[in-house]
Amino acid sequence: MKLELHRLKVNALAWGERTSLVGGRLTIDGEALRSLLAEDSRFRSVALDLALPGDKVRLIPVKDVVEPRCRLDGGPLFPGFVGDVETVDEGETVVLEGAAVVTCGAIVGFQEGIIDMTGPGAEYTPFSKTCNLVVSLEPVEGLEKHDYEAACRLAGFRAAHYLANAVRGVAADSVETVVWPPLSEALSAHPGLPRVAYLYMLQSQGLLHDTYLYGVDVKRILPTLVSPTEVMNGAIVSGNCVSACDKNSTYAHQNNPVIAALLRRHGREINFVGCIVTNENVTLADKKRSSGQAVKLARMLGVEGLLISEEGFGNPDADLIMNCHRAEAAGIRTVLITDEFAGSDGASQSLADATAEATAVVSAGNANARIVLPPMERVIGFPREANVIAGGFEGSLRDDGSIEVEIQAITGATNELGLGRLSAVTV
C-alpha cells in the first residue's frame, strides 16, 4: 500500500471571482461554495468569513476543523460523507497545507470550543495558526439536534473537499510517501527492533459523542486493525461534542501526531506494525468487551510495546486504565497519553481512575487551569454561548467582550494525540 500527500502551501485567504492558488494565495468563490453547503435543506443560512494569523478575531463556538484535501484521482475521500465507502489506504491526496475549514453553528452538546486568532488564548490553540475558512451555520426551526450535528458535520466535508478539489491541478510544493507493507512482511520486518503496536481510543460514549470509522459510528464496532495510511487519509472523522480542549477534531485525525512519530521511528528505534481502533463505551461490560479484544488484537501481533491515547476524560479514564492494566498484565508494556482534570489549582486527581501499571504517562495538560481572554474586535459565531460552554459559567462573557474560561474551552488546548501547543517537563 503507497499513499502519497501531495501538499500544496496555503498562507493566504481571499475572496474572489473563482477558486485557485498562486502562490501560497488560496482565493475562494464563496458565491459557489455557499450555494453548494446551501443545497442541504436542514440550514436556513450559510455564512462564510475568512479568520487569519494574527487576526484580532474570535470564532465561537467551534464544532469540527477539517483539513482541505481531495483524491488526485477524484475517488473517495471522508469515506461514508463524502464520496463511497471505498478503502483509502493507498493513492494519491491533494492536502491544503496551512488551510482549514472551521464549522461554526448554534450549541447543542455544550462543549463545543473556541478559537481566538491572537492573545493569550491563541497561544493554547493549533488553530490559529491556520488559515481558516470560517463556515457559520443556522438550523432551520424544529430540526432535531443530532441532524443539525449530522448537518454541519456533512458541511465542514464537502467545503474541505471543494476547497482542495478546486486546485487539484496545481504542482505540489512537496510530496510526501508512506508505503505500507501486508502484514505478513511488516511482522518479520526489522528483526532485533521492538515491535510497537498503536492503541487508538475514539470517543464513543452516546448520542453526539460519535466517532466515524469509514462512515460507521465506532460504538457499534468491536476493536480493529487499521493501517496508518488509512487514518491519514481520512478514514476517520470527528462527530463528536465532546470538550473541545481534547475533543480530536477531523483535522487531528487527519494529521495524528502519534502516527507520525511513530513513523519517523521506525525501522530505526521500532518496528511499528499498524494500528488497533478501539472505542471508549459506558457501560462496564462493553469496557470489558473493547479492552479485552484489543488488548487480543495486539497478542495477535505479538507487540512487545503499545502506546494507548486516550480521548476526553472522566468516563473514558476508566478504558484507558483499563487498556492499560490489561496490557501490562499480558506482558506488553505501555506508554499512555492523556491530559488531566486537577482542579484550577492543579491540585486535585488528575484522572477519574488509575493503576500501579501506568508508569509511563505522557500529559497534555491541565484543562482546568483559568485563563482571561481579552475582547476582539471581531466575533465570528455566538459569543453568548461562552456562558454555557464547557470550561464556562453564567458570567464568563464580561461587559467589555472579555471571556474567563477554563482552557477546557479553547479548541485542541490539551489534545491528547499532541496536536495542542502545550508542553511538558519532567521536575
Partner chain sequence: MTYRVVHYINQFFAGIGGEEEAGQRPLLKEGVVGPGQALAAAFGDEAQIVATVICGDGYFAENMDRAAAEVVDLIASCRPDAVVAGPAFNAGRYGTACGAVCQAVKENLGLPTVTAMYPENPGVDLYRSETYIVETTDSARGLRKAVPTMASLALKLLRGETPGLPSEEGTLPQGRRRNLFRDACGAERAADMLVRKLRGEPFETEYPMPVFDRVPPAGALKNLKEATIALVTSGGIVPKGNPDHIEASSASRYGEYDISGVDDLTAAGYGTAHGGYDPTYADGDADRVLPVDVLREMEREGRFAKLHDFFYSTVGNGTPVALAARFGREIAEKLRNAGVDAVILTST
Second form
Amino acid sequence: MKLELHRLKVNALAWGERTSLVGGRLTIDGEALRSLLAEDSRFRSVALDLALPGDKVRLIPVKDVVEPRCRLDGGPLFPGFVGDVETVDEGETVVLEGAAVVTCGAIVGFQEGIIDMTGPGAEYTPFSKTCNLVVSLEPVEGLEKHDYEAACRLAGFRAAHYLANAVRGVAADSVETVVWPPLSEALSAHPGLPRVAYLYMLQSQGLLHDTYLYGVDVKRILPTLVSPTEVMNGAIVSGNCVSACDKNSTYAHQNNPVIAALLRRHGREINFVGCIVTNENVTLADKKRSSGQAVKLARMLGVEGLLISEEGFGNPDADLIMNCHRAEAAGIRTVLITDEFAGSDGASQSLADATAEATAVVSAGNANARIVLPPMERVIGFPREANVIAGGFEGSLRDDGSIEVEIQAITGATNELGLGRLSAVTV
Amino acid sequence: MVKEIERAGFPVVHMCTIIPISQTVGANRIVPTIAIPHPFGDPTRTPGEEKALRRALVEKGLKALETDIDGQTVFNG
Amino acid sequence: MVRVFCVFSNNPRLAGSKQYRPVSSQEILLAVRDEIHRGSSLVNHPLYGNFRPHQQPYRTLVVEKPSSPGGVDVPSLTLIEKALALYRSYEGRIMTPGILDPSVEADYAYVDGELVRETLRHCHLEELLSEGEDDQKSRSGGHEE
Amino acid sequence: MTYRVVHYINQFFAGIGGEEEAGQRPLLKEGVVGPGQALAAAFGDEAQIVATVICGDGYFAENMDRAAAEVVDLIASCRPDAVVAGPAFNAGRYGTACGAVCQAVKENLGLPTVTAMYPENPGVDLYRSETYIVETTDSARGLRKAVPTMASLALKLLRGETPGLPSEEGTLPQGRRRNLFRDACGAERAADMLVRKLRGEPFETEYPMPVFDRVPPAGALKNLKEATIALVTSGGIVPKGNPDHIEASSASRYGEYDISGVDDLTAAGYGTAHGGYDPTYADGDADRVLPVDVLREMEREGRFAKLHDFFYSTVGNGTPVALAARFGREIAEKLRNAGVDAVILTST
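If the one shown is the form predicted alone, what is the structure of the form predicted in complex with its partner chain?
Zooming out: every chain and molecule, the one shown earlier first.
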C-alpha cells in the first residue's frame, strides 16, 4: 500500500467568485458551497464565516473540525460518507494544510466546544492556528437529534471535500509518501528493532459519543487492523460532540499524531507493524470482549510494545486500564496517553480507574483547570450555549462577553492523541 | 487503618467479605467472611446455628493470628 | 436459563421500569450498590457518557439478578464503589432531576436514554425506553423483574 | 514594605527544655527565638519575624484542637502576613503540630504558611495538602540548608507569586495536579517513552498511578492463652443512638466504646452507623459484624487471656486514606498503651 500526500499550504482565506488557491491564499466561492450544503433538506439555514489566526473571534459550539482533503483523481474520501465504502488504503491525496472546516451546531442544549482565534484560550486549541471556514448549521423544525447530528457530520465532510476538490490541480508544495507493506514483510523487517503496534481507542458509547469506521458505527465492530494510510484518507471520522477537550475531531484522526510519531521512528528505533482500532462501549461484556480481542490482535502481531491512546474520560478509563492490564499480562510493554479530571484544584483522583502496571503514562493535562476567556469582537455560532456547556457552569457567560470555563470546554485542549503540548505535573 | 495498626507491630487479622478490597488496602492476614451486610452471621439460619458459624469464623481468625506468614495470606478452609 | 434484569433509573424516559425513581443520580448508584450486595451484577458501566457527576442529572443502570443465591460479583462491586467515590467528590453539587431549564433537562434525558439504548437492547428491554419525556409508550415487562 | 511573619516552634527549639517540658502551653515571645535567627537572616529586609509562638509537643499532641485554636489566637494577635513553622525534621509530634498550626492558620486567618519536615515525618502525609512543606534531612543538622529554602518560598508567597515545581522550590509535593506546556507534543512524548521502556532505559511517567504501600506482616502470636485481643471495625458498629455521631460515609472520626462486662451486642444496645450496606442485619444483631458474643465465650473458656475492654469503630465507606491512616495510628497508640497483643479487624 502506497499513499502520496500532496500537501498544498494554506495561510489565508478570502471570499471570491471562484474557489482557487494562489500563493497560499484560498479563495472560496461561498455561494456555491452554501448552496451545495443547503441541498440537505434537514437544514433550515447554512451560514458560512471565515476565522483566521489572530482574529478577535470566538467559535461556539464547535461540533467537528475537518481538514480539507480529496483524491488527486477527483475520487471520494471519507468512505461511507462523501464517497462509496471502497477501501482507501492507497493512491494520491490532496491535503490543504493549514486550512480547516469547523462545523457549529447546537444539537443538544448543553453542547460545548469553544475555539478562540486569539487570547489565552487560543493557546489551548490547535484550531486557533488553522485558517478556518466556519459552517453554522440550523436544523429544520422538529428534526430528530440523531438526524441533526448526522447532517452536521456529513456537512463538514462535504465542505472539506469541496474545498480540496476545487483546487486539486494546483501544484503541491510537498509530497509525502507513506508505504505500508504487507504483514509478511512488515513482521520480518528491521530485525533487531522492537516490534510495536498502536492501539487506537475510539469513543462509542452512543449518541454524541460515537465514531465511525468506513461508515460503520464502531460500537458494532470487533477490534480490527487498519493501515495508517486509511486513517489519513478519512476512514475514521468523528460523530463525537461531547467533551470538547478530549474528543478526537475528524481533523485529529486525519492527522493522527501518534501514527506520525511512530512512523517517524519506524526503521530507526522501532518496527511499527500495525494500528489496532478498538471501541469504548457501555456494557461490561462489550468492554471485556473488545479488550480481549484488541490484545489478542497485538499478540498475533507478536509485538513487544503497544502505544495506547484513550478517547474521553470516566467510562473509557476502564477500557484504558483493562487494555493496559491485559497487554502487560501478555508480556507487551505499554505506554498510555490520557488526560486528567483532577478537579479545578487538581486535588482529586485524575482517572476513574488505575492499575499498577500503568507505569508509563503521558498526560494531556487536567481538563478541570479553569480559565477566563476575555470577550471577543465577534462570536460565530450560538454564544448562549456557554452557560450550559459541560465545562462551563450557570452564569459563566458574563455581561461583558467574557466566559469563565474549565478548559474541558475548549476544542482539542487535552486531546488524547497527543496533538498538543499541554500536560500536568504533581505539585 | 489495618496497615497502620500492623505497622505499629500488632498482628492483625482482617476479617471481611470482599477479599480483593482487603488485599488492596494492604491487610496481611485475611479471613473471608459470609456476606457484606452480615459478615459473621447468616440470618437464614437459627440463632444457634448462626452463633456456631460465627464461632468457627473467629476460631479461624485466631488461628491466623497464631500463624507466621511471609506476605499477604488469605486463610481459606 | 432465564436471565433476569432490573433497570434502575431516574430518567423519565424509563419511567416504565420497576426501579424508576425521581431521585438524584447518586441515589441510583447507591440503590444499585445495595443490589450488588444482594448478589446482582452490573450489565453496564456506572460511568457512561462524557459527563462528570455534577454535569448531568440522570443515571440509568442495568443489573442482572443472580442465577443462584450467595456471593458477590467483585468486579461489579469494585466498579460501583469507584463510581461512588467519584460521585462523593462532587458531594453537594449532584443535580436532582427537575432543577434545570426543562428543554436542557429534556436533552439530558434524551442523551441518557440513547447511551443506555445498547445496554437495554442486550437485555431485550429496549421497549422500556420511551421516545421523549411525554411519551408514555406501551411498556412490556420483558425479562425485567 | 516589610512583611510581618510569625514563627512557630516547639519547646525544645525554644530552649525551654526537652521531653520534661513537653507539656508547655502555648506562649508568645516578641521577636526571634532559636532557629528564628537564621530565618530572619534569610528574610533580609523584605520580611521581619515579629513574634515567635512556642508550644510543647506533648501539650499539642494531647490537645490538638484546643492547642491549635490557642496558637492561632496568639498568632492572630500579631497581625502577620504569613506564618512559618518548624523545621520539624523527623520529630513526629513536632511535625504534626507544625502541620496542624499551618492548617488552622490557613482555615482561620487565610494566610500563606510554610513548614519543613523530613519526608517520613507523619506530619507530611497528614498536612501536605494544606501547607507547603520544605524537605529537610532527618535531624537538626539540616537546619542551615532548610532555612533559606523556607525563607525564599515564604517570600514568594508573600509577594503573591505562584511557587514553581516542588523540585525547583525544594518542597514535598502537595499532591495537586497542575497544568503546564511541555516542549514536545503528547504523541512524540509517548513514542519516546515507549522506545525507552522497550530498551529498558529510565523514563518518567507523567501521571504516577495511585500507589498502595505495603507493611510487612507482624510476627504471629506466640502464646494465645496469655494474649489480650482487641476488636476494631470499619463496619460502623456503635452503641444505640450513635453517641459520637460517626458519619454514614466519609467518616471524619472513630468511636471508642467500653465493652467490659458486655457479653452480647444486643439489638437494644448496639447498631450500625454505616451507610454502605443494608443495616437490617447488623441492627438486628451487631455480633454479626463485631463478634463480641463468641469472643466473650472463648475468653471464659480460656482460649485467650482477655478481650480488650474497648472496641474501636468507624465507617470505612469513602473515608479518605490519609484520615483512615490517622485513625489507625491513633488506635494503635491506645492499644499499645493498654498492653494489647493482637487485633481482629472486621469489615463488611
